[in-house]
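Next up: just one chain, as structure tokens, the form predicted alone.
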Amino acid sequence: MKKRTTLILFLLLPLSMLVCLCAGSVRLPVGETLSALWNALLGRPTPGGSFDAILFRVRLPRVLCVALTGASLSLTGAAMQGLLRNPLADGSTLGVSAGASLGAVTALAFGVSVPGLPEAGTMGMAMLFAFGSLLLILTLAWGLDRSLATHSIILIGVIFSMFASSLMSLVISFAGERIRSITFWTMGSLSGASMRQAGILAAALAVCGGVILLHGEELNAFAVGEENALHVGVNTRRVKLTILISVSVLLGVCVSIGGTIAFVGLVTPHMARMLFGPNHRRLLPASIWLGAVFLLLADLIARTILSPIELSVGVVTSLVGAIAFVLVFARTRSGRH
């Protein structure tokens, strides 16, 4: 049964990517799309004209960025749920995503940029604020509890998230004519994605995601309890810091490119857990795959449901995630989770 589920999940991602490449305000034939992709891969001539423009300049970069963002957000959620032993946790529980959003909004509002690298200003500020947020949260948690207990980190993260949201509202009030683009960005959108951004996301996922995947056994030990993890030889403090830093980097990159896309890190790890169980050696890779598929389908809905009007993908994920949050919370309260 697990092998069949794994095979279906494995095939679901390329199928979802193909559907997203072909569907939209302008529909592309499946056969021609596959042929063009194959020819481009082999360096052969492609159809050219508007077909090439739509497929290779608009949809392919967007589909790649959406899949990589979904995979990254889902992986951070699964890692944080295992690390903090909280089924309602995801990467944003730390407050790192709120800090990254504050940095990106500040860059957009005040026009922070790097000559020759249009997205470097926003990305740099998001990364800087993500690391700063992590440092501040861990410092405050250390002051409250020298063992860096998970409940202390969650408490500080929630408080910091509210503080960062207030500062973000203050910054937006000074944005002037940029307020429209900032508002659309805060709802989450990958409509202007580029191949360079896809490369950045892929590199971040390969490095930080690889680090998280290597700690699957340690996360299994954390799931039983920090004391148990310590007794079986896990350096709990080092593992916590390593995973938290990896999560902060991934979230910083995702937020700087796609804006605030909520609930992906909450919904998809639970789907993966229902299909593959709680073992993080299987759960983490499954979360990557399901996260990519989930965000691809959410982005497809956002692009097509009111075509030619395009919704923000964050709106779709928030609608789905809000329902999932209530269901997970109800299961947690009833003691069935």
The other form holds:
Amino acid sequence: MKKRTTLILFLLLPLSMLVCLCAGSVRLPVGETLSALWNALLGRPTPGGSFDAILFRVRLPRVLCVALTGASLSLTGAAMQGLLRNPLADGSTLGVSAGASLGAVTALAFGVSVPGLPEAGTMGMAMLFAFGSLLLILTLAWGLDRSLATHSIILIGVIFSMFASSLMSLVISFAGERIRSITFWTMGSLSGASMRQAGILAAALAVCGGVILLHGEELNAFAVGEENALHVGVNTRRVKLTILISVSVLLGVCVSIGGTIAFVGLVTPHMARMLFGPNHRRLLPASIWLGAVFLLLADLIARTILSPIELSVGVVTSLVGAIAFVLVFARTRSGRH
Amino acid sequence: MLCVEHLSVRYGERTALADCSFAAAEGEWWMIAGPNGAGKSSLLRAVSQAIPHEGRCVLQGEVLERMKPRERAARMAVLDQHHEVSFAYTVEEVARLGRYAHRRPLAGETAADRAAVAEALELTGLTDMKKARLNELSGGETQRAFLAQVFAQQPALLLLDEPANHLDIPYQRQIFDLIADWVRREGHTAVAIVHDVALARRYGTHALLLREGRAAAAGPIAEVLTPDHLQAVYGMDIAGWMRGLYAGW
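Now show the form predicted in complex with the partner chain, given that the preceding structure was the form predicted alone.
Let's see the whole complex now, leading with the same chain.
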């Protein structure tokens, strides 16, 4: 059963990517798309013209960014749920998402930019604020009980998220005519994604995701209880800091590129857990794969369902995610998760 | 085996444990007893290095406070009374976590790990239930799963916080018998918090009586859990009450 599920899940990602590359306002034939990709990979000439422009300049960067963002958000969600032993936690529980959003919105509102690098202002500010938020949250949690207790981190994270949201509203009220681009950004969208952004996401996922994946066994120990983790020999403080920093950096990069895309980090780890069980050695890779597939399909719906009008992908994930969240919550309450 | 030297625990201004010392040798099962708030849990959590404290604990000649968590866990295991598992792990997965300290970082499971887990499951009678998920188990079975974890850890010292709390009498007996068998094997020592002084007398070899954060008496069980000591610590005639309780049996 598990082998078949693994195989289906494994094949689902390339299949979803192919569908997302071909479907859209202009349909690209599957065969030609595949051969163009193959030729591009081998450095051979491609068909050129509008086909090339659509495939290589618009859809491929977007599909890669969507898949990488979905994978990253889902992985951070799975890691946070295990670390905090809370099935309703995700990356945003920590407050880092809200911090990153505040940074990006500030950059957009006041036109912070780096000459020659159009997205560097927003991205740099988002990452700076994400890291600043993490430092602030951990310092406050440490000051509270000198032990970085998980419940203190959750509590301060939630309070910090609210604080950052109100600051964001304040910044937006000074934004003037830039308010439209801010609104679209806060809903989460990867419509203008570039290959450079895909590269940044891939690098962040490789490094931070790699670190998280290497801590599967430690996350299992945390999920069974923090003191129990200490008693079986886990250096709980070091592992907690390592995971939190990796999650924050990865989230900072995701938020700076795609805005706040809600619910991916909450819902997909649950799907992965239902399919593969709670063991993080299987759960983390499965979450990466499922997160990528989930966001690809959500993005496909966002750009095709009301074509030519394009919805923000965050709207689709929120709609699907909210329903899934209620189901997960009901399952959690009835103790069947 | 274990030397606890001048251990003190403070929570803010309040002193929960003051200058507590005792030494447990191989083959001994120490029972820590005393009324609520006497400092039993603080003592156990300080020895297990879960909370900040003053003083030190020496296990097999090495200072626990200076050891890394992994080194410590290879020699000392802790069985709590409550388990805050949030996800439906299997019994075997819980037992396997006990091998964490024995594995090199990032290394896979060895034959020795698999054998230790299998033996721990066998000892606790959970071999047939190893694929059962924790959320499907009763309180007693869950406690046995965590006992399998600490057995798989193959420690020299076992710390137990009310190991049979909330369990019905057959399960209490089962858990205590399993631990007593384990202590009798070579090179093992246990320290347990126990509320039921009758159980403590039946299974323990030594006892430490705590009152208001200080050691009121320590030593061989028959010398410590005496009617006089219990009267002094609990402020009531525990022995007389126990006799009355079991008189009709």
